[in-house]
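Single chain ahead, written as structure tokens, the form predicted on its own.
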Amino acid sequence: MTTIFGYPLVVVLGQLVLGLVNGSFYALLSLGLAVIFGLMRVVNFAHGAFYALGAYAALVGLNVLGVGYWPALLLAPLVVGALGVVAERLLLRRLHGLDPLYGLLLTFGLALAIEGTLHQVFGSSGESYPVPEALRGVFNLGFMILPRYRAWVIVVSLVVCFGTWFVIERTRLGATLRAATENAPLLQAFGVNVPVLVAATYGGGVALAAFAGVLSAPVILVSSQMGSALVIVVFAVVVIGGMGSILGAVVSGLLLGLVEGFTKVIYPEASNIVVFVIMALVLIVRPHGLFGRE
């Protein structure tokens, strides 16, 4: 039997695939953080709360309004993204030009308010969301049985992540967004409504978090605290990829998911800290991240 570091190849491959599923969530959430920081210079600590809000929007839509999974993939991010626009217009805009620390503290308070509200309304016990009928069943990969839904998570995450990267880095809209961060007064002189552009950027970033929340709802229990622990890992992923680097966030999220999966095979006790160990090493060797700019 073929082995890697003394472990059966089938076991290693199975954990790598499961790690890729986790990496898909890391990439999606890191992407939203990178978009907001790269274009607004705001460290959005409320990202995990918006992730949970997206999952609850899908759950309420199903249980109360009868909105199924497929419409929820579109509607939940739109609703949460609209809430993000409101938060930017009413709160974050007042901090423009101030030290980024104020934005971090404000979004941290916003996260506590959202999570506290979800806890009061829905309680502390998690709720399950059913896997859509079209994605039930499994794929037999030979070395493991992979649920169809987890395969769907990998595919749709890759499409959304690299689609977002293409829009920001390779289109006129993306060029306009980047110009708004580098020279907003000049862009406004050309007739572009920069404040609306900034609000839309924040709304788009939190909509990506909500989309990840809807994707995760059939995989994990939906709870008010579901984003709290995950967002710490995602911040580490963003730091490793380079703060503000869209491609760095996506690639680092996927790779670190694979590394985490591999670590669960060879040294399970370290799987919860391997991301932070890598972050520390990257900060020592390359403080601006693997894909970031000095």
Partner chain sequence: MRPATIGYGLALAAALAVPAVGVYPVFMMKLLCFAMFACAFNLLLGFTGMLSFGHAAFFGAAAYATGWLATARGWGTLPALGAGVVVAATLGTAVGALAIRRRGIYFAMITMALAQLVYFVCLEAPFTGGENGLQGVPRGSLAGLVPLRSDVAMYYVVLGAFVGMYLLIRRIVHSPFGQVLKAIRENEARAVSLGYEIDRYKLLAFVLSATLSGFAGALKAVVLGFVTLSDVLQANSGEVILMTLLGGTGTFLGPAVGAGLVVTLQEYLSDLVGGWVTVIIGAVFVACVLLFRRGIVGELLALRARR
Contents of the next structure:
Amino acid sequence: MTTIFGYPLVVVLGQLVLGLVNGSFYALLSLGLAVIFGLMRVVNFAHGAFYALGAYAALVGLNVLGVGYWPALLLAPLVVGALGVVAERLLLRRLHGLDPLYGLLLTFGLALAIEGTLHQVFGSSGESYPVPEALRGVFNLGFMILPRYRAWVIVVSLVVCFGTWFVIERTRLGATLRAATENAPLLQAFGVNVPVLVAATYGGGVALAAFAGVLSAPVILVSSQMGSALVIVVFAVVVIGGMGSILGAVVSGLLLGLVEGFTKVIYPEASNIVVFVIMALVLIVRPHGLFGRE
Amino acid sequence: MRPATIGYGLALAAALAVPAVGVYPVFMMKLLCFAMFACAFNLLLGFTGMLSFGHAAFFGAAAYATGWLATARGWGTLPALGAGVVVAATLGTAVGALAIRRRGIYFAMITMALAQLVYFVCLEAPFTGGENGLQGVPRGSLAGLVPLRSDVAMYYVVLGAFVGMYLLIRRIVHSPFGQVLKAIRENEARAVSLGYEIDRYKLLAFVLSATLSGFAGALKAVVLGFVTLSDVLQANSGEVILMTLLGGTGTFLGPAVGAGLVVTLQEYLSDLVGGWVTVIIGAVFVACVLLFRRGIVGELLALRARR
Amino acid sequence: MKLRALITGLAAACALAPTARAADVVIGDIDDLSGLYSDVSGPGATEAMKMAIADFGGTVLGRRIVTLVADHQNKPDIGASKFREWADQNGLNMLIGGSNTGVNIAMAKVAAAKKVPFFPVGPGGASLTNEDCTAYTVHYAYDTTALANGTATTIVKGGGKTWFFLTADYAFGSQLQNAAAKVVEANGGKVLGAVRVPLSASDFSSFLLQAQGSGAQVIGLANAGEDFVNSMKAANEFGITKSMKPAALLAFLTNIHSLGLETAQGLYLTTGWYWDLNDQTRAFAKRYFDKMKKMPTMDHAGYYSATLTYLKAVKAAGTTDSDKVMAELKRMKISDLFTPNGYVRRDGVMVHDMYVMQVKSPKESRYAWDYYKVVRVMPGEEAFGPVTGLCPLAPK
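To complete the pair, please output the form predicted in complex with the partner chain; the form predicted on its own was given just before.
First the chain shown before, then all remaining chains and molecules of the complex.
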């Protein structure tokens, strides 16, 4: 049997694929954070709460309104994104021009309030969301059994990540967004409605989190706390990638999924801290992150 | 006498009288420990302008170290407390050295991530007892002289510690070192151009704050007789921020007032509102940030200044 | 303005502390009402406690029975200080402690100091009746020893000889694993390996593939709550439940409800109580369901039984004096809807039959909440094992 570093090739390949699946979730979540941070200089602590909100939106859609997985994939992010816009207009807007730390603190409080409310409404034990009919079953890759749904997760998150990158880096809308980061007053003078742009950006970033929430609903238990630990990992991912860098967020998200996957085989006990260790190392070598600029 | 002196005198008299009027000494001691924690945290946030989102790591690690030495190793109360403080200082140096490489929100996120690392270590290490926590930490005695078994004796020791820390922090802030910290808070670039090696000042401030936080945590372990995961949890880092913010960042008394409010709320609010406590704490956070960023004591001081 | 509202709220909170008259019998409940465990026990448990008091008639020895309820928010300091406060100021006669072993150990110390009978119903930690035992503790419903014992013994005897454990990487997970591994080996089985999984891992698939690679017949899930649910979901998704028998070392009815039968079917688990055992349990379950819109878990029934048992002991002893009531508790037989034949052992364990269950398939389930079939009723002595000798009250 072929081995790599003493581990059978099939094991290594299997973990590679699974790492990619987890990396896809990290990439989607850190992408949303990076988009929000890039334009608003707000570290969105409520990202994990919006992720849970997305999953619950899909769940309520299915159980109460009879909206299936496929429409939910579009509708849940829209609904949650709209909530994000409201939160921006009502709350975050008022912190404009203040130290960005206040944005972090505000969204921290917001996260507590959202997760607490979800807990009160839906209880603590969580609920399951069924895997959609079309994606049930498995692929036999020879070296492993890969559930179709996990394969779908990889494909769709890569498409969404690339799409977001394309919109921001290669379209006129994206150019306007980037301009707003550089010099908002000037852009305002050109007749662009910057406040609307900012609100829409927050809505968009939050919608990405909700999208990740819907995507993960069929594979993990939907509960009010599902995003609270994840958000800290994603913070570390973003620090590693370089804050505000879209490409950095996506690439480091995927990479960390892979590294974590290998750790699960080599030293499973450490698999949840490896992200933080890497973050510390990156900070020593490149304080601004792998893709960050000074 | 100045009104401030009278105020302090009254507060101290009230604090001294607490055991006599039937307020729970244990509750008050817990409150004072959190007040110390918040004051230590404020040294960093309020007077140096650095927001750490991982101070529970120092508070909890010191508590675990003290608790473990006092129970498993049979150390005396004072040496165990001292060792806890040393652990917090060491951890503070390591975390601080990494975290001060970035500023502002990056700093906040890095401290949070590193604190999460500490949490996982405490969760998984065999000596912490995992979900059971470290239980039955003996109170022992103060250098073999004053037995601390009685709540009243312990209360006066804790009160003494609080007053000591409060004075120490005042002393630090008013010292030349404290002035440099304030200069860094106001304008880091200017402090650099004045020739200060600001990284050294920032690190020292961080280590001081971590050490004092550790002292608060270690003392809490001795007072309550147990250490559990809730001490190192990220939520605890969030709560100390709330205490400081609510009471007033950058004021001396604010964090203590904030700690008093938050601890009392946690203890009694749930009787009124049941499971909505988390939501309410979150809402208080949002309200603080939006409506009174100066905090209670800060607003009062501003009110007086306006007159 | 905001400030004033806050202060008034606070003052109101302080004033609201319920007042009990000296003549009342005061029963307290300190539980997780707002966190992770609030569905397993939580507000439903408080309701069950009140049902027991109502069924008893609302008075004992001619004295009114009143209740105090608090949320410990999973913080031991809050649990312990509430307990102490009630004992000193509210004339507390008995306390039921809900979920979270850490909080309950802290409260047990208060029980010993204040000499108040203390019934932990819901924490799994066996240390409550071992290293941390007190003369006033009665550990109700279940502990980790009984759960691991029940499931592991039954499966090994049924032919599941080789095991691989998926263990939550902290003290509690190791306790579950060790307890089960001991039983497996004692019954001629073999443990092929274990993987230690960090708590609250976001994805269990790679650990599960390692388990599958071991070639063991049984996968023992030494974890709880959300981790248990997520590992079971992934095991199902990756087809591992087809080649290995899943065995839960700590699972509740609410977990199975979250998972759904499609995913959970075939799973072995042990429970101290189930709502669909006999007419008596079904009658209780129906009353409970009408109030809470959910079926009761073993914790809920445990709360009911613990309250009733205490009141019966008070009635028999003719006093609320703690030491006399404890003596009566350790003498009496417990027979109610929770157990037909329970008794309190000298170390404080309430010994009673445990039920080894298998989760039904969707086809076998005939009505809502019809989840388990009884594989074996395990006598209490076998489930809880012999006295360990770790508790000073109960030398070997």
